[in-house]
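Presented below, as structure tokens, is a lone chain in the form predicted on its own.
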Amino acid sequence: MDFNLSEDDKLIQETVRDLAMNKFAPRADEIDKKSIFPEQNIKELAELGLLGTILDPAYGGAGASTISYSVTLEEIAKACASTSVITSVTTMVGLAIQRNGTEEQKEKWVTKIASGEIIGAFCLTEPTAGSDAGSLKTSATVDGDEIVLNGQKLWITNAAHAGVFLVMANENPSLGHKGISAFVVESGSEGLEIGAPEKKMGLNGSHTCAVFFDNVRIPIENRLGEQGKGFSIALASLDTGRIGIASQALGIGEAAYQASVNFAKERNQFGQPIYNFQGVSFRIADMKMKLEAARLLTRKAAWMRDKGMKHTMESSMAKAFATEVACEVTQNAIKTHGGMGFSKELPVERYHRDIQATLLYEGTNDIQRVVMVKNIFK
């Protein structure tokens, strides 16, 4: 297995790093403090084709490797974690439509996602269906040549700004998760209502909302894939999405690590830089070691996807390990910075707030362990 970046991967990495450090990083503090949706960031990513990194060039995507996709999200997250998760979810929606859609569906929606004309929202979680996603209650009823949707979704990233919603709804509740189908709902559909953005601990530029479906009528042609295949579409989407979240966590953790290295060089106590004290230097060494281990797990999952190999367990391992490592790193970054780490004057406290959501979305880390166990003992 060769996880080294190809020349194309390196070019994408350098391009994203330059954009993120020069444009996104200076905006990140205001985005966080004022809960501003980073519209300009998304526009600039779209102009460089980075909303469609792994989408097919036939539909306007870059056709890059999953490793390039991972590197892209990591570099964005170093500067602005909110922009990173917006990009990750949008790509996941576009990829699901590309993988399962008809040619007409791909031309209609994937091209718009790749160009940045619209972003996507992935609608799975409900009030009574979080980790137990197969128990969702949102219903889909066939009425002539239309589907009628009724129900509620919670914690939907991008909901307030999405042009398309990928919705999992049950056409036949008696079949359990085998009755779930996937549907594409366009913004502005009658009966589609978006709740107010949730007030969250972090990722304040990523607006997360409830979504309500009150007799929302869509053409039956908006069903994505076969009837009853919605749950498998969701799970396959999450396999790739979890690589994205692991990459986001790596970016946040790397930013916290680098801030700690810089601070340890600049901060003097007892007549010397604080990195001369083992209590500080060993902590930073552990940050580096664990982030590298997490990066290897993430690269392996991305490499397996590029090779067309089943990577469900590897994506879950990468997501759980990378997010937990990054959480530890951001906490230790605060310790390294002392009192300044607790202050909003420096970004390390934002890193620690932003990382918390990565432990929860696209499957809590407890669910990742459930996935691992199923694969270990199958």
Second form
Amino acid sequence: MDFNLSEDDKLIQETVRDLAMNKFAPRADEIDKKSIFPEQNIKELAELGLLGTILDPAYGGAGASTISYSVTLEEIAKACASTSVITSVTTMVGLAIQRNGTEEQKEKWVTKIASGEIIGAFCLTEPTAGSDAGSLKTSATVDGDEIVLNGQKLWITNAAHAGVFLVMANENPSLGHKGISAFVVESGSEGLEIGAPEKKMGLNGSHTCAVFFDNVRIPIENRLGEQGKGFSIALASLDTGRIGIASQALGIGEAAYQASVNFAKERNQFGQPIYNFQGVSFRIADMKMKLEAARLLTRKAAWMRDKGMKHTMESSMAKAFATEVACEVTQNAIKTHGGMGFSKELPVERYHRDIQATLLYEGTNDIQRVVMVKNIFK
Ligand code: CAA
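Could the form predicted in complex with acetoacetyl-coenzyme A (CAA) be shown next, to go alongside the form predicted on its own?
Every chain and every other molecule in the complex is listed next, the one we just looked at coming first.
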């Protein structure tokens, strides 16, 4: 068993780390405080081919491993968590089209996602269908050679900036989730309306909006995969997406841990650096230990995906564990910083706000446990 990153993965890690630390980190505070969409960050990631890391080279991707994708998101999240979720969701949409699309669909959209020309939005959640995603109500009706979409999506990451929307909608509600199909809707389609960005606790650079479909007409060729397979397409996409969220959490947690180490070395009390006190240093040792355990779980899920193994359960375990560990780490980073941890002058309070969403999106951690239980007792 080899726990080292491959040479290719290391190279990607160094490239992203350099970009994230030198360019993204200095911008992160303003992005957060002014809720600015990090357009420049996305452009710079695209220029280095980092938006299509795991997409197929046949469609402009880098064809890199899932481990490198995880490492990429971790490095981005250390500097700017908003940028990492924008990247993660875009990749999830690109992968869904790549895995289920026709040659024409892949040529049309995966290439644009891989090059960074467009970003993607994943439209599953609705006002009355969050955890119970299979009960979604957005309807899709065939009308000649077109599909007509009606309904509303909620909490849609990237909605205000996306070029493509992957939309799960029901073609035959009497079949329940088996009536759901997936569709690709392009921005600018008539009847497609984007709501105002939600006012959130964190991840302020990632604009999350409602999306409204009022008789939106798309060509029937925009159905992705088989009719009635949309729910499975969505859940399979989340199997990879959840590795992305685990990686994002690792990045936020790692940033909080590093800040704590630095602070504990620099801050003197009772005539000595505070890391000399075991109450502080043991807490930091626990941060390191738990983050490393979370990283191993995340890398294992990524490795299984690379090997073509089913990884639903491992993705859920990684997502739940990494996000909960990182939440604890960010909380303990605030404790370690004392009053400065509560101040907006330092980024630790942002880490603690940003991490909260990772416990909730791409399936709450209660839902991850539902997935685990389904796999344990199947
Ligand atoms: N891959 C492919 N297919 C899968 C699957 C998987 N991992 N898991 C289940 N399926 C299939 C099943 O085989 C079944 O298919 P058939 O009916 O054809 O046999 C079908 O899906 C339904 O399976 P279940 O009966 O297990 O489904 P369920 O209704 O009980 O729901 C659930 C399961 C785990 C609760 C699921 O609804 C779920 O994950 N909910 C959370 C939704 C979620 O994660 N939303 C995130 C929104 S996206 C987001 O947050 C992105 C962002 O912006 C950051």
